[in-house]
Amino acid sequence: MIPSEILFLKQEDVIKAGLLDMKQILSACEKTYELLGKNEIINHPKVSTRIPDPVNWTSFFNSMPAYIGGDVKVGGIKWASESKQNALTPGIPYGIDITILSDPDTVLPFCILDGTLITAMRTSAVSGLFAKYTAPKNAKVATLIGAGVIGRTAIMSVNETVPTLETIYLCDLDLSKAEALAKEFEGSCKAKIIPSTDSKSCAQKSELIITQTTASKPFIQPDWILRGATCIQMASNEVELDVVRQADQVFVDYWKQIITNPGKAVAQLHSAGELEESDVVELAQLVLGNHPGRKSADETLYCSSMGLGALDIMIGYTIYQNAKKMGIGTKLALWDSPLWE
């Protein structure tokens, strides 16, 4: 009988087995969007259930299945939720997600595991990489908008992505959290953070700027970005339609989902018939070599992201082979005898 052994892993033992290393999450970032270039990944655009209705929503589940090929031959499937509750309420996150990676050949899921880090790790990585091919050379000063969960791990991103950063502007509206979590890095991160709730003056001063808001309206005016500056929005409903406008490159990481989210301005300036595919360059083509990203210095460049299942899975693979190596995890059957075969 073939076994239906499952391995489940809880958010402390995706902690054991190097969640938290960075570098390892970038690698497996990079590796899912050059296999995802070379056609090796099956990825579908997120279905999203909002509850009670799509604009008045208070919580949403969304569904976000995905298969890598090549030489990794795993399937899977991310079950991402948020409630707006959850941030007025100590104890519990405001994002909770899970993973499932299942055998594409015998389809039996083998593991189990906590996904609410790994969506806030392969976020932040996702801009990293972004801004390790689109950054002005040499950048020195950012600004990251958002002082949450993100804007943490924003920062472990560029701390290796952009190592000649001297200086970081986190911005938040509560500025007790940027100073919390600027206080948090000391002595870890190249560049020093300076907390503000200004973020206009502080991204008119930066070559390089990352939103990671839940800003519910556009904010990011053209005038906030300085001519040879990259900016990056990895939420929705950050930027005015005109600072993807003006961008003498605009860059998303793909392009059939990106255009199914109504939040994101690359969608809404699709659905009004100002941007085609053949305008923007996945973040696929830049890993692969396929395009150089930034042309010159004095190019106004824009990217934005929505993310993949598939880096969910990839990364959620990755943890696993750790954890079966250190020998962490709980085992649990899904059967001792399948009923009916």
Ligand SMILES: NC(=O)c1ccc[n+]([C@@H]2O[C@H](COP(=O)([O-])OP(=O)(O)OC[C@H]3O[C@@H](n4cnc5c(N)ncnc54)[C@H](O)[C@@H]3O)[C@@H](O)[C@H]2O)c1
Given for the second form:
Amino acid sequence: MIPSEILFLKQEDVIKAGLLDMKQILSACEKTYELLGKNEIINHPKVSTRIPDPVNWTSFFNSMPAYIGGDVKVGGIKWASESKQNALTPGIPYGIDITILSDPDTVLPFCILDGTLITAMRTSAVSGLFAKYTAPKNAKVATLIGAGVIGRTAIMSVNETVPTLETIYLCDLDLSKAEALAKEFEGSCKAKIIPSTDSKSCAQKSELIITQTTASKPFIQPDWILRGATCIQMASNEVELDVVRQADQVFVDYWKQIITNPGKAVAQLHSAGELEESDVVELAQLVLGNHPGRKSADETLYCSSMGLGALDIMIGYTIYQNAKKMGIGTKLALWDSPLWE
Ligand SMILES: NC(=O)c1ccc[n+]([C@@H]2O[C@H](COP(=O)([O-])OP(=O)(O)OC[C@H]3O[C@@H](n4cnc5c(N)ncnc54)[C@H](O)[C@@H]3O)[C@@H](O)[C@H]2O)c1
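Please show me the structure of the same protein in the form predicted together with the named molecule, now that we have looked at it in the form predicted on its own.
Complete assembly follows, chain above in first position.
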């Protein structure tokens, strides 16, 4: 009989198995985009169940299935959720996710793991990768807007991918959150982190701007972005459409999916007939070296991401393999013996 063993990895296990190592996460993300660009990944656009409805949602569940082929070969799904109520409730994260990994041949699930921290790490690994390929050469000043969970990992990520940074303005409506994060990274981040509530004036001094807020309306206007700077938008809303219109080049993580999200500026411009697939460059093309990213110092660039289930599956699988080697986790069984085989 084929055993139905499932390794359950709670958040503490996932951490022990190396999830907070941003270098490892960046490399897993690059590998994912490489395989995506080579058509070795099946990644359906996420299906979003927004409650009570798509426009006035207060919480949602996203279903994010993917199969990774190439030399990896793993299937899986991330069940990703966010709650606006949680944003106002101490003691519970705004986003909470769980991931299931399955064997593509037997289809047996073999690992269930906390996906919440994976989301945080991989989301900012993506902004870090966008920055690696599109930020001005030798960029010294960046502004990160949003000092929440994704803001924290954004610091970890740009610290690796834009090592020339000397100053990071960390902006949030809530100064205490930015101050706490700046303190947390004292000594471990190459750049000096300066907390602020004044996103506009910080952005106007920056060569690189990365947004990860829970803003429900666009607030970043074209005059916030210096000529020659890169603006990377990781959440919905945030930027006014003219920020995208004024960009010399537009980059997205995955065109097929991002146009399904009406909250994304790219999707809105596409719906309005102003932006087509041929007008944008996907991150996979940058990772594969098929496109150079930034072409000159005076280009103003815009990048946008919606998140890819395949990243969660790839990182989940990396963590599972680490955990197996380290003997971490709790073993579960789907059945002792399948009743109706
Ligand atoms: N692209 C992706 O793959 C991806 C993945 C996960 C999360 N996200 C998005 O990232 C965003 C942040 O998620 P999180 O888990 O860090 O949330 P969080 O609640 O931990 O942090 C969000 C922060 O944004 C701040 N904020 C809200 N409006 C602001 C504004 N106008 N100016 C400055 N700061 C503002 C809040 O005060 C808060 O500190 C969410 O919108 C989420 O949907 C994107």
